[in-house]
Each structure stands twice: as C-alpha cells, then as structure tokens.
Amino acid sequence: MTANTKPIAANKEKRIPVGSETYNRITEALYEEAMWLDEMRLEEWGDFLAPDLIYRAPLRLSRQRDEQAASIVHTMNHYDEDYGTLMGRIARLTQTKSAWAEDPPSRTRHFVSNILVRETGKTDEYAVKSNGLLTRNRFEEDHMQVISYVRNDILRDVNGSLKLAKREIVFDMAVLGTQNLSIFL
C-alpha cells in the first residue's frame, strides 16, 4: 500500500470526537449530501464538489487471509472521475434527454453510518472514513439492488463550506449485483 491509499485508521493524525462542533458539521454534510443524491439534487450535489476532486472506486479481488493487502485494485477501478467528468456527468443527467442509463432515474436510497473524522496535518482538511450502503430499485423491478462499501474521503472547508476534495470506495463486493453505476455514491 502506497502512503496515499492507507486506510483513514492508519493515519497517525489526532481523531476528532465524535460529537464535537467540527464532527457535527461534516456528519451533516454527508447526510445532506445523501438527501441530495436521493432526491436527484445534482446541480446541489455539484456545489458540494472541490474543482480539484479526484473520485475513484477501485476493484476488489477475492485474495486469501494473508493476502488482503492485494485485494483492493488501484490501476483498475470502476470509478476514476474529476471534477470535470463528474460535472459533465450531472449537466448530462440535468440538461439533456441523452442519458438513458438513468430515464426514467433510479430510486435510490444513501445510508451513512460509522463515521470516523480524522485532522489530516492541514488546518483546512479533513479525513473522513463511513461505511454507506445503497439501496436501488429501477423501473418495476420486484427487488432492490443493494451495494455496501466504505468510503474514504478528504473534505475541505472552503471559506465557510465543507466540500468534497478527494473520494475513495471500496465496494464489499468483487462483483457489483447492479447492471450498471450510473448512479453517484
């Protein structure tokens, strides 16, 4: 594992407590930000978004116990977006009748839980680790697709508002039960 994909429990930064004013306000901002994806709040969902944001899902292999460290895949990801593609992606989900993948959208449903809020040496930033789990249902179908992964996330407060600099999810799964991910997480 390179010093940049280390898990947020590794870091050796101090832990902020959970409850404090600072732990508060970002928990808020990933339950607001789930109302906005669920809600296909997008062009809300962009503003919460760093120009400079890197958003990534790497694969993940099934390797034995003394293999773990392999599992997770970095030259190979389902996700490898940034700012820009991410906000082609939303004007194109938005602006356009082109996105079929999503017409009519996905009900989808954002669960954030177990979050973990790390300083990260910089004044303005912080590491964030939670575990979320979606829920997906999409036409008539009798089901409900549902993806479990962790992310973590470097959010940094600009001027007064938290956004979204860096994103990494690891899905629970080698093989994602979905058709497609057009959907954000």
The other form holds:
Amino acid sequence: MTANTKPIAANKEKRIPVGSETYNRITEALYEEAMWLDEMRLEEWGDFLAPDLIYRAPLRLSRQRDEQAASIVHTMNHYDEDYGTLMGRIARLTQTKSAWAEDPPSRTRHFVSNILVRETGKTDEYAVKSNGLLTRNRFEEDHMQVISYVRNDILRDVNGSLKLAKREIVFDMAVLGTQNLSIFL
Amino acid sequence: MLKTLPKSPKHKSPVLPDGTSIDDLINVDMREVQLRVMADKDLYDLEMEKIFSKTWVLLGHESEIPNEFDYMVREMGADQVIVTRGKGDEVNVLLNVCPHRGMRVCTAEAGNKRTHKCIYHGWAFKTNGDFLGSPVAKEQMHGDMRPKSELGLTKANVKVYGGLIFANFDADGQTFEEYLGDMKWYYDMLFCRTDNGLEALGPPQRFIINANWKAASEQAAADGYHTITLHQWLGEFGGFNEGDIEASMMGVEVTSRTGHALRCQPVANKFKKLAAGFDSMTLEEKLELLPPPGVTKEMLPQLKNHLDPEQLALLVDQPPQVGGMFPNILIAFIYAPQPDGTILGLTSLHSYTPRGPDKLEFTNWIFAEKDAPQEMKDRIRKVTTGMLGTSGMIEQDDSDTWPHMTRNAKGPMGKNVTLKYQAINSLPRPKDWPGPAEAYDGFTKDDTQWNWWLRWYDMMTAE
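For comparison with the form predicted on its own, please write out the form predicted together with the partner chain.
Whole complex next, starting from this chain.
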C-alpha cells in the first residue's frame, strides 16, 4: 500500500458509482465548498463543517520505498484543527481588521478532481477521496504558488444537507512551497 | 546614549564586488543597517562562509533520533548534513556529500541505517562517518593514494545541549560555551530545568518563505514592538493578555554581544485577573498557580534540582518567554491561556535556514517536557500548531511580511534605505536583577536586536 492510497474507511466498503445520485450530491457539495473558499465566503464554509469535525494536514517526509508508511507523519501536522479552532480562524479572517496574511487577500482557485466515494458502514456517512490542486497568487507575484494534495474526507448527511465530519489533507510536498497556510484546503 | 564601540584588533571589513565594504553597510554609531543586506547575493555568499561555516547551528533534538542507527537529514546553512545516532548518547553530524564524486549519501530524509551507502558508486560509511569501503574490494576502487582515514564523510563538531543538537564546522572556532556566553544562565531555565528535559513532539514543520534569512532572524532577537501592530488582531480578539497587548510590551530584555536575546515578561502583568495578589504569594504558591509554560505541577519539585534559587525565582515571576539565539533561531515558551481556564505552553523553536539571498526555510519544532502526560503533549502540540508555524494564526502574518522587505531591498533606491534600531533603553539596569548579561527594564526597545546586528558585524568582519 502506498502512502497516498491509505483509505480512511476500509476498502472492503462498497464503492458508490461515479454518476450515481449520491455521488453527484457529494461532488456538488465539494464543488460548492471550493467556490466558497475561492470567493472568501468563509461563513458559508463554516456552515458546511460538522461540530465534531477533525481537520488535519499531517507532515510528509521523504522516506525510502520500503518505509512509505512513515512518509505520512501523524504526530505533527501543518493543520491540527477541530470545529472550534476553525471557527476561531474564520473569525480572525472575517471579524478582525488586521488579519494581514489575507489582507489584501490571496487569489485562490481550488480544483477538486478524481472524486471516489465509498460507503462507511454508517448509513449517513460517506468516505470521500479527492485530489486537490490549489493555485494561489498574492500582490504582484508573477507566478502561481501551486499546492497539490489528496483529501480523505468523511461527509455526513444531516437532514438532507452534507456536512464535513472529517478531513485529512495529505500534501505532496515534504517542504511546503508556501509562506503560510492562511488559506483552507 | 550612543555608544561607539571599539573595533576588534582582528577587524577586517570585506569588500563586495561593487566596492561596498561591510563597514559601509552598517552604521554602528547611528544604529542603522542598509536594507540592501536583505537581498544581496554577494553578501549572502560571504555570510555562508563567515557565519554559517563558523558558528553553532541548531539541527534538531536528540529525541528525533531516539534509537541506535537512527538518522535524519538537515540543512546547516547552505550545506546539507546527516545527523546520526551511534551507540548510547553518541550523536554525529556529517556532511551529506560523498567524498568520491560529490553525490548525496542519504537521499531519504530520515530512517535507521547501520551503514550509509552512496547509491552512485557504493562507497559506504559508518554512522560516525568513517569510510568502510568501496565495492569490488579486489580492485581497490578508492585507490591507494589516500588512506581510508581520509575518505570518510566530513565531520562537524557536535554539542547536545538540553537535548538540542548543535553543530559547527569550524574545528578551531568558538566552543559551545563561548557561543552561549553569559546568556546560558537564561537558556538553562528553558532547556535544562527538569530531570528528563524536553522532547520534540515529532519532526519539524518545514516551509519556504521568499525572504532573506535575516528578515526573520533579526526579529527573533526579541522584537516585541511589532506585536502591537502586526499582531493587532490578538487585541481585537480579546483573549490575548486580556486584550491589552501594550501591557505585554513591558518586561526585562536580556541580551549581549553574543547576539542572543530573550524577553522576560512579568507574569503578574500578563495575567492581571488570574494573578491577583501574585506579588505577595510564596514561591510555591506562585508555581502552583502558574507553572512555567509546559511544566506540570508534578514536575515542579524537579525545578529546584536543576536551577539555582535566583533562576527559579525569575522563572516564576518573570520567565523568558520569547527571544532567539544567533544567528537564526527563534525561541517561544509562551503562556497560552485556554478557553477552559487552564494555561498551557506554546513551546516551540524555529530555525530560519538560508536558502539563497531571497529565500529561507522556516523549520518549526514543537516541544513538550518528556515527563508531561500524553494528553498535555497532545494539547500543547495542537495549540502551538494553531498559533505558530505553517498555519499559525500569529506567525502567518510574520511570514507574509518578510518577503516585502526582501523585495524592497532590491530596488536601486530601496536598497539604500536604512533599518533603524534607535529606540534605545536608557534606563539603569534594573535594581537587584539576578541574572548576567545586559538587562533592560520597561517597554520593549531595540537594544536586543541591535546586539544581534553587532554580532553579525563582528562575524562578518572577523579576520
């Protein structure tokens, strides 16, 4: 098993086919989420988060092929968040007058692709894997920062709307090529 | 009070290709430095030789390589090194350059190997860097012109201090004790205060900022002042220092010509409500109420075994909380009040590794006391990750600031603007101050950062 394919739910759980009604709902939720993030509609993004959310971005290390399990470091993270701390971050960005890391704001584009959905054993929760590509530009930079990652999510159906209950963001860079993560992924 | 400092007898100011000398870039009497230093390629090359090849450089913590034959690859200035553990306490720092053809010997970032074998032609080395041999022994492919003792990996001097691994390639240079100098008394209060010391909670966060290494490093020399404006959101949020950022500017800043600096902030001032009546409490009562950041109540008796009474009293009343070590280390041991009323520590070290004149690598280790319960370690890691480093809500504003300074340093007009360190503390040394080094009481001023520049100047102009 390579590091990037470590499933959040056991692979024996049934795949939900691409193009099915549930798959389309989930895809639409992730597209909408990307739009909220790119358009700085962070309060709406906050509504998408479940109150028991765990949101983490583990560190990556370059390890030999036979030690790939150790390539993802779960003891240290670039993001180590829960619902409350993410709400704190949203408040800093939207309610204070001096969140300089995003003022002027980054221009971002979140690209979401390769969405694969599995059942989880809980009827209201889905294990969703997706590839992410973030482009980010600030000030007069003449280049794009490009950050790629895979996301292992749990999405939960709450009274007909989907909420993010768990997210693990696994970056492809061991040394992140960005000055900070004042943006969400 | 402007002090004209005598030049060392070994003073020799190098001249850059355009005719500018180091003496032209820094005005010691006016306490100004030309902004040009934040982007200049020739100056950068000189710094790699004059500073990073001569001083002690932080590479990590021994708890990152706990087992025999563990190794990790780290950046040491512009060179890359392998940090290995041999038997017991033996820690080696080896240049990650094969003496055969210059290939990297370790291509992975960490692991466990008894022998390090270069993948190019197979030359092999022990964990202490000694040359073991080359493939096809009967052909003697390493020749016979040099003895095996000359074919090992280049070794650095190593010092493990409070578990922190420092290395220095200058065999005849400063000892580690000379490097810490009179500031050791204060660093011992952070790194050498408990029986089993600190533990790195994992490998460090690493990320790249498009700024000169000095933009970050001079700030680490205890720039308290920027907090008021750059981190103004802390006050708008209300949780920090009970919403009173300016009050947290008060304290005693300790510093010396070593370039090291720490801000010792009075606890009673920082937690006015919580610490009501603090001044009239006994040492034990104070420790019980507000243990030093990261220390549990169970560990409190240990402090007495490692610190002298003056150090302990200072740690309780006015602990060093932020500061740095020359050339490129930031230290944060900050009280972090939590919504549930408990007080944790933000306990972290950064190194700002040069990656070119306009690029640095931010390396962020998070620490906890080894003897702290796992639950406390987990909380410290989470809270520190939230405030410092890659996504840190405080430091994301710093890392977005430094690139602008480096950009400005490239303009034909901008490069001649001077950085000014003219906020001078002219108060007498605080009465009965127990510790060594220079000590400045009151509002945070520029004296610590100016000492950082004087150390830079001393090293850049040393013969």
